[in-house]
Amino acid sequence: MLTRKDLQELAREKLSDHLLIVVSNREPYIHVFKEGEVKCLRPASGLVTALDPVVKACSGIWVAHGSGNADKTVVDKNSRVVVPPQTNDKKASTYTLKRVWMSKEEEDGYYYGFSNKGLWPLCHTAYTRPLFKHSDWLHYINVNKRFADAVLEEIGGKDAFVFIQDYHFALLPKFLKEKRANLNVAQFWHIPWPNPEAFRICPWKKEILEGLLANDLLGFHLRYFCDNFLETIDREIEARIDRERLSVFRSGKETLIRCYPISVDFEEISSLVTSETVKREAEKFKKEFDLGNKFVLLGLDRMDYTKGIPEKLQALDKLLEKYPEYIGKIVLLQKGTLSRIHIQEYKNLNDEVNTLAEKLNWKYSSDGWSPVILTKKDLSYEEVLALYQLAGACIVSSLQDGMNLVSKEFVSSRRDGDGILILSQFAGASRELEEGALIINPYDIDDFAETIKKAIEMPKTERRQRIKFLRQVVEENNIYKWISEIISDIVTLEDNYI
């Protein structure tokens, strides 16, 4: 099992001769005004968990959108700030966070518009129609160019490796290479890549594909997504595909296409759940929600139409309707973090989930018991881990997901060797976890309900066997293995690298 220390040593050994620059829309540290003071917060993010120690080890630079309401108060004249905040430990590793600023109009067009009304539904087959507006596309181009300028400003004349994150920056690799052809550029696409028939409706498909092929290395979670991408290239632009090598040749340049299933920090999560804070939060929730000895079905999702929350509620309704003996004995504790509420489809989903939960509680409630507890309040990471400890079963019912790290966090947190994972076959994590999880098709509500029944009634011996297997898989394929494999492939790139 690879550890954080192993990763830091690998980064120092392999990347020491180059400046490392990570680019993402979300920043790894955010400054906010809280109680009259400026506070520095680290958002809960698997990506930050993976990349933060690498950037520290290389004394690199992270370029991201400055979104905190106090972000501008702490940066220098070049929009830079050293993170994490300085402590008494003078030897503590730090790096530079370079912030890129956006107007409300730019954020609306680039982020809420083209990225999340266009590319997000296009890449997730959840039957929400993508919306493509020319004005959004122009903002997307402009923001990608501004990020390219920010990256190039930080690089100067140095040799550098640029690691770009996700679908917000499909054009960034091309803009970088146009000005610095010898840069080593890799990108990880964290969401699914759709089949060619789905992708071809995008009005600017050629520009997006050309932007991505400017990378030296392009990563996806699954081989299935890699195959979809290669098929899309084959149909849409002139290029030579080497399917044995998994690469694309265009205009004399090769782009390697690879799959790297992202994961979580198993060791850290497994350790944190034994803390007094997590134990205290678990007891607090148990009392607050009056869980008693009830079998807890846990849902922990962003309020997003790809996550299958309505289907989860419908399956619970079917279960209680068909098996009324469970009334009063089980409860669905659904955490639904509000997300992208500026977009109408997300507002509609929020209303739908509220309505379904209210209907179920009206239909089945008795003697102070209700089948659904719906909470949307923000939780600390310790509170999230506490919820995992209370679950008899964790339900991940995604209609489509690139990976889904909730499933892996839940498994990592169950140090007690108990608990059941109910997992959608349309989540990327199902490829790794299918032997230990109970796999569902969230569109098949009747079978979904029967699977919940199976989870509730499963003998303890089988539960423990399943979770033991799942923990072994996640422990071995942890977040440090993910980024280590990417770094190892980066150093094999043909250009004039290392």
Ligand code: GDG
The other form holds:
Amino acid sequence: MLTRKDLQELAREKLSDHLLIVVSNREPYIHVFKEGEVKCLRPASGLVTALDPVVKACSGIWVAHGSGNADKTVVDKNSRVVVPPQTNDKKASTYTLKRVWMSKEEEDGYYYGFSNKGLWPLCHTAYTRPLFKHSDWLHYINVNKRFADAVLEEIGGKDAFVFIQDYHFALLPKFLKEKRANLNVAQFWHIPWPNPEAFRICPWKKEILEGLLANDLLGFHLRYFCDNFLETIDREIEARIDRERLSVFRSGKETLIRCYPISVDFEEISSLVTSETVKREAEKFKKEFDLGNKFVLLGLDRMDYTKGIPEKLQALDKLLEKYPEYIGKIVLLQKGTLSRIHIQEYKNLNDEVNTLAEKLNWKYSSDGWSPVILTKKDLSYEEVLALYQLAGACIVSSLQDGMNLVSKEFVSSRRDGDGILILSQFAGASRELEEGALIINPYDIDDFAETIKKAIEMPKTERRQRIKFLRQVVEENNIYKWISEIISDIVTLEDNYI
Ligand code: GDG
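Please move on to the form predicted in complex with the named molecule, as the form predicted alone is already shown.
Once more the chain from above appears, this time first in line as the rest of the complex follows.
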């Protein structure tokens, strides 16, 4: 099992003579005004957990959109700030966060528009129609160019590795290479890659593919997404595909296509759950939601139409209709983190989930008991871990999901060796976790309801066996393995430029 220390050593050894630049839309540290002061917050994100120690170990630079309302107050004239905020511990590692600014119109076009109304539904085949607008596309191009300028400004004349995150930056590799052909550039695509039939409707498909092929290395969560990408290339542009090597040759340049299933910090989660804070938070929730001895079905999702939240509520309805003996004995505790709420589809989903929850609570409530507790409160990471402790079963019912970190966090958090994972076959995580989890097709509501029944009735010995197996899988395939494999492969790219 690889640890944070192994990763730091690897990063120092392999990346020492290069400047490491990570690029992502969301920043790893955000400055906000709170109670009259400027506070620096670290958003709870799997990506930050994975990359923060690497960038620290290499004293690298992280380039991201400055989105906090106090972000501008703490940067220097080059929009840089040292993170995490320096403490008395002078030995603590830090790095530079370079912020890129955008206007409301640009954020609307690049982020809400092209990235999240266009590419997000295009890549998730969840039956929400992608929306492509010329004006959004122009903002997407401009913002990608702005990030390229910011990255190149930081690199100056040095040797550098640039590691780009996600679908917000499909054009960035090309803009970088146009100015510095011998730069090492890798990108990780955190969402699925659809089949060529689905992808072909994108009006700028050629530009997107050309942009991505400017990378030296392009990573996806699953081999299945790599294969879809290669098929798309095969259909849409002139290039030679080497299926043995899993790479694409175009205009004399090779792009390696590789899969790296992302994960979580098993060790950190496993140790955090024994903390007094997590125990206290768990007790607090137990009282607040009056959970008593009820069997808790837990959902913890961003409110996104890819996550299958209405299907979860429909399955609960089916279960209670068919097996009324569970009335009063079970409860679905659904945390729905509001997300991208400026987009109409997300507003609609929020309304749909509210309506379904109300309908179920009206239909089944009795003697002060209601089947659904829906909460949208922003939780600290400790509170998230506390919720996992309360679950009889954690339900992940994604209609489509690149990986799904909630499933892996849940497993890592169950140090008590109990708890069941109900997992959609359409979440990338199901490839690794299918043996220990109860696998569902969220479109099959009857079977989904039967699976919940199976979870409620499952004997303790079977529960313990399953979670034990799942914990071994996540412990072995942790976040440090994900990033170490990427770093090792990035380093081999050096040979291309010698
Ligand atoms: C994309 C891909 C892929 C949720 N509520 C709160 C909170 N969370 C945290 C969870 C988890 C994260 O949000 C959600 O991660 P997922 O992986 O489930 O989903 P996406 O946000 O869609 O992520 C996905 C991922 O990228 C990584 O590559 O797995 O497939 O779609 O970590 O714990 N965290 C806090 N408060 C909350 O209220 N602190």
